[in-house]
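There is one chain below, alone, in structure tokens, taken in the form predicted alone.
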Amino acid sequence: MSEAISTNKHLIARHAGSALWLARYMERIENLARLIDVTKTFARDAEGGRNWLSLLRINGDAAAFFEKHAAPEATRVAEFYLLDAENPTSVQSAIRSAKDNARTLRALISTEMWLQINVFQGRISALSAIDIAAEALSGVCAMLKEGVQAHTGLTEGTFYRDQCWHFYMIGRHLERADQITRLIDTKFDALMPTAVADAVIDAGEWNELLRAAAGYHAYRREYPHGYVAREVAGFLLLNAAFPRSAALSLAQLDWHLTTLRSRYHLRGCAQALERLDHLRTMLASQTVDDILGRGLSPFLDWVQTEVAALHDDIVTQLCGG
């Protein structure tokens, strides 16, 4: 390293933005891999097309997909997300953007993080249609999940805990809050178009939802008796011990932003913290029965809008736009 980085100076705004986006893109890769894997597992019947369409809707990609493909067949959706470098929500685009942001941060992230991202990007770039054939798709998804988890472990073990790390963690928890609400909104709508909220629903469908959120085993520890809609919703939204719940992600965001303001005197945190406080209050002041009673989908739409606005607050006020 040619130049030492002083931890006493404020982080350059573009470095803050790159750290945030690096985390978001890596989270997206793992999230996509989970969604593709569970969709493949549970789409082995006449409803297979509906399952793959649900995956497109979770990511807001239905319109873009149908501009290129006639029907949401498994092969076409897998290609769209795993091979299509022109698709901005694909794994190819995400790892390319992650590496670009890591390059910007080369003097700030660890050598181990940089090397692992390079190797991971090479493995993803080398994927072909043969690699994502039906019989090999789960293996590719496992490779993607393990690659992101290796990145996460190296980040935990080697990333210096300064301002850059705080912005990286902000990106991670913004992405998790956004993705969990999209997942709940889309799958509840698909599973319960007319069902009563308290009904015990098909175990396979809830199994799919919880595995997509990496929450299956944690949920079964909390609720060993089975799957109940209101309990699944409460677990994914409000459970403070589940790493990907909306409540825990927002709490972590609050801690990182508060630390940036108090330890590093970043006054630009005020607007984001005010919005975040309102978001957390709205979650904490309601039970899952309150949320379901007033309408889950409108509430999740509002949370997603506020999380997007929170991202904009942080990028505009702290990352130089």
Contents of the next structure:
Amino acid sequence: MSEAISTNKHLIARHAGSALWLARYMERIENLARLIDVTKTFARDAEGGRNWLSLLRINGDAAAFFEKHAAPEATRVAEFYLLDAENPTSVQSAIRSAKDNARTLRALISTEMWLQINVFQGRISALSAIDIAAEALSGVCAMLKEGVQAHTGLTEGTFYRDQCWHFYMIGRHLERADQITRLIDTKFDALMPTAVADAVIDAGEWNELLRAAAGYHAYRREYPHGYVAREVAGFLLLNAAFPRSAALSLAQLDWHLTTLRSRYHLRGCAQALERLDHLRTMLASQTVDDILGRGLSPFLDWVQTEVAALHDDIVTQLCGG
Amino acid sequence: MRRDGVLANYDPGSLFCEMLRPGEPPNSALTLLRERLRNLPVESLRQRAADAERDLLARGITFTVYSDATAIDRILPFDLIPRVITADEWQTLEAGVVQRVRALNLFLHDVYHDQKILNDGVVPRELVLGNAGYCRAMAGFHPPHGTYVHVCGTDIIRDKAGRFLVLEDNARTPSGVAYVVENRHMTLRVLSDLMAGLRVRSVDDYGLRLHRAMAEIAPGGVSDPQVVLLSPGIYNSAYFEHVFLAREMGVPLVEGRDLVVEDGRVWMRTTAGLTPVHTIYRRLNDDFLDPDAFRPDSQLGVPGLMDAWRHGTVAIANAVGTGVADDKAVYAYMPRIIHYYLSENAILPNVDTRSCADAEGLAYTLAHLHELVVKPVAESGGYGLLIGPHASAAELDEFRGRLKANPANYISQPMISLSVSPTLCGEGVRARHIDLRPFAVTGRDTWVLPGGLTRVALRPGSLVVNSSQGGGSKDTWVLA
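Target state, the form predicted together with its partner chain; input state, the form predicted alone:
Shown next: the complete complex, the earlier chain at its head.
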């Protein structure tokens, strides 16, 4: 006989918001580390500057970057993202915000989760110019990825799965859905400006894109014959098994919101579920060819806008604004 | 006995040492503990102390110190050598603390109702009614079970003869209990071989007891009351303790902005909307609780909270207005207060205290300044006090001026040579002065956590144990 978890325990709205943000900031750190790592690996040729610029564009940071730096050189971009505590999109800002949210939630998250974030934050805040020099950069990215993965693993194994956990998971999936659409948008724009969907393009570039999304090996297994732009787009956007695809992130989001509504009777889920339902229908009812035919970029922009609106629905209806 | 053992070069001189206790009848547990310490190399202890320090930082068992714009997380230095209290000693301490808490609650009820003790001239009327801690809004209000002081921290010292003396009552929002429990966990992590086989009383059920007391004071008719812990927030220096207590009680850790008063009741803002709150264990000072009733500029409190409380729809612990009972000037009257309400003598005596408010006390204090400790009545944390025997002639002169300018603000006490405990210092294991703060929890009845927080003055010769003044702490073992 299983013991039902008590569903009459209330969660402070502000704490729900902190759980959501904690997950988003931690996801951002891993994502950024992944992007910097692959950009560094593939940006060794003359096109290097363009690659670093595209990293800035994924995050919508080009303007802010050029206010501080003249050219998108590797070291300057790494500094901007890894060391610059004033840059709100740097890992320094992300871990600081993650820790503040974890501190707010300290009575709700597991001791192990708090301890790991505390130590991880110490490690990140101690990074200096030596750590982001070309030969050390991969090591730092590995440290960041491992730090977030340790966090993710601890969360999986130790975080009690009541309401607070659902909000944490909602944050993770919102962030993944947002990140993958940004990644596809920027890269496809750069890789196939004329939208030749069936073109077989330089393997190195696709390799980079898929590795940045942690989907390289899965993609190879799914499509062993080579790279076709529409298949890559379809994989990243619609695949039902790839952990960072937009479709899977939104499906998980749906499950968490539905559980919050049915098990915990949170009426505030209604607006977000309605929007999510529409968004998922739009994704499921189209093939990748349909999407490419109507224009990938406008569609991705719409998905991003809807994901942002979902976040706002959830925060205003459930997390006290 | 090893020549490099922890107690090999330890010499407390003529001070009362809690570990060696010369002249006391042998106690088998203490004998075994001393034997283990003699066989433990200082280097091993030092290594474990370093492990413990790293662990405390990683775990964020810290208090926050603010200087300029930066916030630094500091650990409360933890000395691994435990402080031991025998079963007999604890029996006295426990009874003494319970007695004191009963008297404090009866005193508070009286001064906010009939004021018999003032009418009978036992405590000067002006001292109570003119006290900054006296809260007029409390007059006529009946808290459940007559309990005002739900959590009390009693500061106790031991003199050269080994006598326990109460130095101060903390009846407002005493802190430090989280360290009691965390210190025990740390001992078990890094020094469990020292405790193996000894019967030491557990400190694990503080949260349970506190929650039970909070449920007992909830408004009548509520079967499963919603308790919350109200904190000033993540930037408060004691935030770690708030987290600890919320977790140990299994209740939400809220801030003022999470609560709202509507229809005369207190609600919390949850993901499911507003839900009722029945008991608030607050770690916010009186002044900040309710901007409608006290400081209008407080962003930390809940508007309308006092009204809801006065109407009995919510319980607040500790009650507002308890500051009048733990005031340093009222403290001087505690033995008389205990006798007045309970017809008993104080089990734990006070330190002999003179109030400079009366002419005789002032004259005595001025004449003996070089041998007295003089404290401002309204300060806490060890600030603003003079330790006569340690002060220079210039400091004494300067203090004399301050004393004459505002005598009512000061009390004086003889300098007590606090008991010591072997403590790991840079130069080896040395005698350092310690005190004790047991924590008493009161709902319907009073329960005292076995032991309490032992604070240690880490500077040689220092008598100031406060964490803000370079003090540390020790695990406190009450033998069963």
